[in-house]
Structures are given as structure tokens and as C-alpha cells.
Amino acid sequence: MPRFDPTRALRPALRDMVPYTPVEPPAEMAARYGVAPESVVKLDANENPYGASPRALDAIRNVEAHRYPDPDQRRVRAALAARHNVPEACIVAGAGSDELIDLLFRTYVEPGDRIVICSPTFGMYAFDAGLLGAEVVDVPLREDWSIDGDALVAATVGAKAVFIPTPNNPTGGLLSHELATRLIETGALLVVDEAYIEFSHGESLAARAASGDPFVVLRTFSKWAGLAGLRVGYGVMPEPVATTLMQVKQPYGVSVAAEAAVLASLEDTAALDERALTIVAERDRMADALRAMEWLEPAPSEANFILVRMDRGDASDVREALRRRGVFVRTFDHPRLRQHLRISAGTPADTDRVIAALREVGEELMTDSMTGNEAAR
């Protein structure tokens, strides 16, 4: 009798995956770069440097870890729709947005269908794309990263799904309420991704996706709140599509930690937004200077973080010389971000210590291309 061959039975689409490349814990990295992991500085996850609400973190010591959640959220759904002003029944929560995502996916795409992107994005949605043998079609930023919006509203007729982040990740750039119109036009399923909405000057849509429209909105208090080791997200939505989801998805998606951490982070929502404030000043004090240094140029972000592009050197090399110094950034695959960091905005002394530590690298790699200079002489 022949035995199971787990290579061969893979489902075709999955055979030549492309895996989603994750941040490493800091210990990790701390470990191997050989630095205290009391000196890190974690710039490379676009986490809240502050953490969670005090409120958050007394709520999660009084859970009841051996009972099960409850798997209708109603407790969750009901304060999430006062947040917003909109119908319990248009909500649905999850186990982070890109739980929500990967449900989207598993109840609307099927193998064929065209989902569209903007890149440089977010890399979930081409890899989930990817697990059900979608087509993923690409409609790329302009030069400045901003949408090219005919391209994309041609690109979207026929569609099944387009996927927009607004703030965009990696490029901190918004989607226009106009151009959001012309998609939900076209027939395509939008999904506008507001993981970063409340750092930006952007207005949500969260309450136009739930008045009918055909468009799905998702949140996530992974980056507000900090919260993102709890894992708790959610979409806004037509009563329909929620009711839909909430049929076809995992029964106990939030845990009751998750559930008691948003429920009391949604009662201490000003002493969040004032967090907000804070991280985008921060982010404002970053962005003037490393525009200061003549090797960087940081593009306009209303988000918490700010891709940067490099004059001089590699991207990948920076990050190692960043690394050896306790500061962790992120870097890109992309073609387009070969010579581009992504730096998450921190606490004060988070930037004074990436400030210091890239102006310590491009100067080393001023003298680097000095001394090539002089060899090739």
C-alpha cells in the first residue's frame, strides 16, 4: 500500500509559496548580533513603543484563561459599535486584521480570480493570494508612491478584490474617499486596510463600509492600542458580508485576554490618542533629521513609521551595521526598495539613538567610497 507523499499532495499553488517573511523576536536577534537585549531599540515592527493601556494590562490579570471565548464577540462587537457609531451586526472581529484578511480570502477568492494590489504593500495579501492560487495583479505606486488611480480603477473591472492600505505599508501614504468611490464602482470587493489610520490626518471610511456600500474596512489595535502580541483586529462592513464571515469563520478567534485588553483600551481611548500624538511627533522629529543627513531622504508618512530612501551604500549592509549597534530596522525584497530602511517612530531616546547610530554609518560609508575612490586612482 503506497504512503502518503505530503510533497506530491500539496494543492498545486502551494508548491512553488513564496513564504511571508515575519520580524524575529529581539531576544533573537539580540542573541546573534551579540547586543543586551536592554539595549535594543526595535524599530522594525511598527509596534506601539509604549505598550499597552494600564487599564489593558490590570483587565488581562483577571481573565478566565480556562474558559472558553465567546465565539459570537458580543461583548467585543457591541463596544467596537458604539467606537464607531455604527450597527453591532457590521462588525467582525479576529485574531489580528490579517485574520481577517485570510477570511476574506477563504470566502470570496477562489483559484483564478484577480485580486489587485499597489505595490510596494502590504506582503499578506499577495500571500494569501498565493495559498488559494489567485492571480495577483500588480498596479504599481508612482515615483512619489502615490496611486496611480486610472490604472488601478481599469485594473480593478473584472476583479474579484482589490486591497488598498490607507496609510499605505511601507510608504505611509493615504487613499483618496474619490478614489475609493470609483473601486467600489467597478464591481471588485474593496478592502481599505486602516491598520494605521489613527496616526494619520485620514478620515476612516469605517462608517460608510457599514451604511451598505459594498467595501470592507479593517482595524487592528495591535498598533494604537499595543496590543499586537494579543492579536486582536477587525473589519467593519454591510451587514451581509459580516453575517457571512461570522458563519464561515473559527468559533473562538479572540481569545479572552485579547477580548479584556479591547475592551478596556476602548475606555481609555484618550489616553491612547494623546500616545498617538506622541509617536507622530516623534516621527515628525525623525523625519527632520535624517532629512538633515545628505545621504537620506524620507518619504512624507502619515503613519507610525517612515521608509527611507539611501543615497550611498545598501540597504541590507545598513541594517547589519544597525543591527551591530542595537538599532533594528527593516529592509525589503522588493525591487523598488533595494535602497530603502523602514523605521519604525519610537520613544525619544529610540530616536536619538537611530539618529546617532545612522549618522555613525554614513560617515563610515563616506570613508568607504573615499578610500574606493583613492584605489581606483
Ligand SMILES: Cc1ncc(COP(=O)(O)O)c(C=O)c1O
Second form
Amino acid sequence: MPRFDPTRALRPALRDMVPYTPVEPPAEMAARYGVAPESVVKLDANENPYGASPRALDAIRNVEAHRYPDPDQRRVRAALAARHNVPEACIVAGAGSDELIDLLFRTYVEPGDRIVICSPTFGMYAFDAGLLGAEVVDVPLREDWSIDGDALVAATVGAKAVFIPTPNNPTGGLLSHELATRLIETGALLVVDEAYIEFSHGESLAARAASGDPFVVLRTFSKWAGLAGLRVGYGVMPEPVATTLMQVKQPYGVSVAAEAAVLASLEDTAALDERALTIVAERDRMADALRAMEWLEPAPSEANFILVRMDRGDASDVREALRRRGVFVRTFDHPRLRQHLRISAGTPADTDRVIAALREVGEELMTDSMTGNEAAR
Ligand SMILES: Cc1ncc(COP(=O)(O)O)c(C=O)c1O
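What I would like now is the form predicted together with this ligand, since the data block earlier showed the form predicted on its own; can you produce it?
Following is the full complex, with the preceding chain placed first.
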């Protein structure tokens, strides 16, 4: 009998797959860089520096961990329906909005289908496209990181789906409602990813997605509600789409702890909104301080992070210099982001630390360039 050959058995789409680059656990990084874990300033994953709402933390203490969660997500869908003033039948929750993205791909995208993105953007869309053997068509953002609307509409005609985060990660800009309408009219599935909408001036399209226009809005509890570790997100969409996704999804994607935390968070929205305002204020204070350093140029952001262009040094060297100081920020492999850092907005103390660390690193780079000490970089 021939033995199973895992290489030959691999689906063709997975043979040259580029893995997703997730963030590493902070304790690992702290150990690697020789910094005390409690002194780490973690600004690399756009998490909420204030954590979950105290009510959510309290709620997860008493969950029935030995029971399976409700596969129909009744209580979660009802609470979300009330929040958005839409029918429950238009909502599907999952283990993070990542699960909803995966679900949309598995439901609608076949090998060879085209899906459209505007890079630089969130990496999960291209990752999932790769898993399914779909073709990714990129309509790059313009020089100022705005969307090239006409080019995007043209590329979307004949595609299966188009994925646009608003605010975009990592650039922080918004999708206009007018462009969303044009994209819906192309006949492709428009997925508007509102993971960071609570930090922006942008108005959510969630209610409209439930009113019949064929598109999907994704939301998450990872950012605004500080529940990234519990993994819970959801989509608002036309009822027929939701009905299908409810059939296709894994039955128990939203754990009992996630369910309890969602319900408690939705009873604590005023406190969570207040925290979001504090985070936005810190984002703006950080942007002003960075702009005052002549080697840094922060892009305007509507999210809880800032994309910063550096006139000096290379992003990975600066990231390493910051890590040695216990400050963790994100860099990217994208060719247009070699000179950029993405820094999440943190607490006031976090902002002070990252500003101080960047001042030191900027001075080091200046000294190195004056003395021609390239190796030190
Ligand atoms: C634009 C965007 N969408 C979705 C996600 C995934 O969020 P979740 O934690 O809900 O899976 C992220 C995470 O960083 C994101 O940046």
C-alpha cells in the first residue's frame, strides 16, 4: 500500500502559500529583548490599552464552561440587533471578524475568482484569498493613502468581492459612502470592514447593510471593547446572506466566555465609548509629538493607530531599537512601507514612553548618519 504523502496531497492553492504574519506574544518578545515584561509598552496590534470593561470581566467569571455555546447565537444576535436597530436575522457572530472574513470566502469565493483590495491594507483578505486559490487584484492607494475610486470601481466590475476597511489598517483613512454605493453597483460583494469605526468620525454602514443593499459590514469587539483575546466579531448583512452564513459557519465559534463578555460590554457602552474618546485624544497627542520630530511624518488617522513615515533609518532597524527599549510597534513587508511604523494609541504613559524612545532613536540615527556609522544602524 502506498503511504500518505502530505506534500503531494496538498491542495495546489497551498503549495506556495505565504503565511499570515501575526504579532508575537509580548512575554516572548520581552524575554528575547531582555526587558522586564511589566515595563513593556505594547503598541503593535491596535489593542485596547484599557482592557475589557469591568462588567465584561465580571461576567466571564460565572460562565458554564462545561456547556457548549448556543449555535444560533440568540442572545448575542438580539443584543447586537438592538445596538444597530436591525433585525437579528441580519447578524452573524464569529470568533473575531477574522472568522467572518474566512466564512465569506468559504461561502462565496472559488479558485480563480478575483477579489479586490487597496493596498496597503489588512493582510487577512489576501491571506484567505491565497488559501482558496483566488486571484488578488490590488488597486493601490494613492500617494496620500486615499482610495483611487475610479480605478477601484473599474477593477471591481467582474470580481467576486471587494474588501475595504474603514478606517483602513494601516493607513487610517475612510471609505466614502458615495464610493461604497458605486462599489455595490458593480455586482461584486462589497465587504466594509469597520473594525476601527468607533474611533473615527465615519458613520457606520451597518444599518444600511441590513436594509437590503447587497453588502456586508464587519465589526469586532477586539478594539473598542478590548476583547481581542476572547475572539469575537460579527457581520451585519442582508438576511439571505446571514441565513447562508449561519448554515456554513462552525456551530460553536462564539464561546460561552465571549458571549458573556459581549452581552456585558453592550450594557457598558457609555464607558467603552468614553475610553475610545480617551484613546483618540492620545492618538492625536502622539501625532502632534511625532510631527514635531523633524524625521517623522504621521499620516492623518481616524483609527486607534498612526502610520508614521520616517525620513531617517530603516523601519526594521528602528523597530529593533524601540524593542530594546521595551516599546513594541509594528512594521510591514509591503514595499511602500519600508520607511513606516504603525504605532497603536495607548495610555498617556504609553504615549510618553514611545515619544521618549523615538526621540532617543532619532538622535542616534542622526549621530550615525553624521559619523557615517552605518553598522550601528
Ligand atoms: C481591518 C481589520 N479587520 C479585522 C481585524 C480582525 O479583528 P478580529 O480580532 O475581530 O478578528 C483586524 C485586526 O487587526 C483589522 O485590522
